[in-house]
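Next up is one chain by itself, shown in structure tokens, the form predicted on its own.
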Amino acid sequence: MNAVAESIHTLADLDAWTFPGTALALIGRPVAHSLSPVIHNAALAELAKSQPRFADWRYFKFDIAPAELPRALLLFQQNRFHGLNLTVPHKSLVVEHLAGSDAFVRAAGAANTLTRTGSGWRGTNTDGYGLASALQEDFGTELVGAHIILLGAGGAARGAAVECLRARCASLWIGNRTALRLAAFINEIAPLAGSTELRSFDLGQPPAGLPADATVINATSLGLGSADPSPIDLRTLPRPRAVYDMVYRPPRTALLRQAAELGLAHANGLSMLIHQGARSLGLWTGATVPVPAMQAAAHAALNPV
């Protein structure tokens, strides 16, 4: 099962697909890196000791391109795959996609989690879920009241950021390189505010207006190869509170190494993963998912003996 898993599929696999299971899979790009297939099918196979409808359930992984998106939700659908999570870059870019979403993904414009009905693919969110179980583990943080200073303006920051909102955290301040795409994220997002401050400032000059005592989250993509630069240099900030990097292999980003110099509290994704993952899998299957078996299985994969 394990060498079925980790197998990188492809758009054109989709078109020749026999497998006879119940099929869930992750599509992004990049996904070698992606622990998902090892900590759901760790899951799915607790399960099935005691729930044996779950014996013939697995998760993929499928390297899918932008552009062959349209067609890859087409032949998941005519392949009959029960749900599919989303990673980057198609989060965001699956909303226009599907036939129907809640509430979450309506206010984020993101999806990383979707499940098959009988018109079509039906969306939701589970990262703003993931992040503050994952930050409540890590650092003992509860969003409501926090300052929380946000890197990327992407599909994974979107999510992160309607949580922090809906949360009602003291002030949400979200960095990016791109003008026009913050502009615009934070123009849909603004209604959410409340009272919520929300502001916006450019990656490469934080503003002197930034808080102290705040956490900061990378939802940016930059740490996913071993050479990328931190999304930006910690010593620019009012000392953090925390550093939470939702990038988690490798397990320490430039981000993560220079926390760790500066002493702050640091962790990297893969609490958030495996709570997402969770979440996702609970909504598929309707069981109570079993975490420890998750998280078992991602600290194995990170750490083989």
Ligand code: NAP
Second form
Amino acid sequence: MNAVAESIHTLADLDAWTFPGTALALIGRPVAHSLSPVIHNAALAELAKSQPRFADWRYFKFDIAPAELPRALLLFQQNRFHGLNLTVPHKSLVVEHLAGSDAFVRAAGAANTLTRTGSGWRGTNTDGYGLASALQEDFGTELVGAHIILLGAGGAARGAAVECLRARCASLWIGNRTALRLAAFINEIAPLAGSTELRSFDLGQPPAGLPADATVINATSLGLGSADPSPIDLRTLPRPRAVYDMVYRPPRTALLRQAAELGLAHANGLSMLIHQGARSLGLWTGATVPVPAMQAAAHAALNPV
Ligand code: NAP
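Can you now output the form predicted together with the named molecule? The one shown was the form predicted on its own.
Time for the whole complex; same chain goes first.
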């Protein structure tokens, strides 16, 4: 069954869905790179060893275009999927289709985790938790008091920004390619800023005045393609403390290669994937999630013998 769970499904498969167990799924485009089915199915298999009720739970992967999202959500509901994760480009798009959401989703304007309810999908967002846990694990960095340079203004950046502001980072500089999208995003989150210095910039022209000793976080989708350029030239910034790329496949993006050349602490998005996924699975199952099983499965998938 895991081979089926890890292959890529489409909207057409939902019209003829016959899986008899409890189904979870990731929706995105592209999704081929995603290790979410690998880590979730490993955790479910581990849980099933001591709790047989999880033996028929599986996590699937669906390639869904933005225009297909409303119909897909309806079909996932009708086929009684228990929970959904969303990735590029659906995290912001999904919000208007939710029957309910928590304060984090309302602040970020983006959801990555949905749970089926009687009246539709309820959204939450575990990306911020996943990022905060990852920075702690990889760099020993706490968001409180930190200087953060965040690249991107899409769904993942929204979750990251809200977490940075809630945690009271010292400054949050957000750079994006499309100025209009960034301006709208900054307006939405400005009420959360409190004492945090919240600034925006054109990704193509990093300004003077960016903070030294910052943690640079890539939340653009640049890097998903193995030939993608880096979203920013690190040499144009004051020397950062660390560089985190939310992309984990490929594991060494152009941004991380440059960070290594410059002798900067750096890490890819695998740790964030694990921690946001563990938080989502915990919400869906109510169980204590076996994080080491997720980590082992991810490392095995990325480093096949
Ligand atoms: P999204 O909502 O589609 O946003 C994409 C972002 O990338 C936007 O800011 C967009 O800028 C920017 N972008 C796209 N192409 C670009 C280019 N050629 N040059 C400069 N900027 C470009 O996607 P998302 O859901 O936020 O995901 C973003 C990335 O984070 C993806 O790689 C995703 O896999 C990764 N992610 C990883 C984790 C994890 O657990 N490790 C979790 C969440 C997301 P514009 O506004 O200018 O279009």
